[in-house]
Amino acid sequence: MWRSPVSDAVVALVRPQPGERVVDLGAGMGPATLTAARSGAHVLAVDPTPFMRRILKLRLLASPRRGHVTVLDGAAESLPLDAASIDALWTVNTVHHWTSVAKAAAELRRVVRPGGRVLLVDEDFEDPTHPFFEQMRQRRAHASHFAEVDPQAVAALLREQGFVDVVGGFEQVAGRPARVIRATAPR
């Protein structure tokens, strides 16, 4: 949660452009919060839990790009955005919580602006070439939060929003198995 190589590709995919607004939605600590900062893009950390928005703003206090990060309190299901004021969104194995896939799709398509980009990554921990599998097996069966992901209802859903270029499926994200849901708001 401190440095993730998969929020290190997601961002590396999502590709900030200096001077752009692009969201971190579900931030937590910020490892793809930071990496993206360094792009000079001005980023904006959502994220519900106080928790976690305290420990990111700790770690900006060491960030020389500071200056490039507003951290929020929000939820995909209701995000504190301006329509239409994002160059481009991700998130990382925060899908899963969200309360509802449908509210969010809309949110989302409201902050993004025209031609703005869109991509949601869920790590596959149920599948057993996952590092993680074993470990992750033992938590869901005693956890009730974690919601199956599946990218092509989630594709759907961004579709029936207006989205463009969706596509949702199953694929490698830093060598780890993940479910991923790319988009573009209509131009």
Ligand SMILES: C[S@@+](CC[C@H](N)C(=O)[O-])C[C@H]1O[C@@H](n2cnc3c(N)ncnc32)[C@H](O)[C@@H]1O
Contents of the next structure:
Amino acid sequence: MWRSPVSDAVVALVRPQPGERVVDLGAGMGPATLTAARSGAHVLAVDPTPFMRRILKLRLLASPRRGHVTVLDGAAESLPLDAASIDALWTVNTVHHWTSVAKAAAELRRVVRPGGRVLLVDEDFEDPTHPFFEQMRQRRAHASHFAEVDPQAVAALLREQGFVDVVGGFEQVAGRPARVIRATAPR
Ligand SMILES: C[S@@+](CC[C@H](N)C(=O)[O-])C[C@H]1O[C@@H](n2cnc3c(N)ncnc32)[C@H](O)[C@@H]1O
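Swap state to the form predicted together with the ligand from the form predicted alone:
Then the entire complex follows, led off by the chain already shown.
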């Protein structure tokens, strides 16, 4: 939750550019946020859990890139962001927490500017080749909300919202199995 090769890979795939406004949705303790802040983009780290936001803010105090990050209270289904204000948005290991993927898809469509890019990645802990397969099986058994993520169903909801070049499927990210959805907001 502090550093992760998957978060680093996701940021590398999204390639935030200097001056862009990008969103790390469900930023948690900020592994992707801290990596992305090095790009010169401004990172909006959105998370609904006060504890996570508190840890991330404390972590940022020690970071020379803290001026490039804003931590915000929000969730996929209700983003605290203006319409068409975002150049790129990604999320790592949060889609299984979303309470409504349909609402989230509508929110992504609202906030991402025309031509803006979206990358949703949930590591596939149900794949026995995942290094944390056993550990996560026990955690899932006790979790209160841990939705099954069907990448093709998520992709279909993004298409319904008008996103283009939408692809959803199972891929390797940083050498780990993952459920991945890519999309671009229509121009
Ligand atoms: C497994 S952690 C992943 C955190 C971080 N992205 C990472 O890779 O370390 C899941 C995060 O999703 C957040 N979350 C829960 N429900 C959410 C929602 N509806 N929308 C966005 N994020 C959510 C949690 O607060 C938590 O920080």
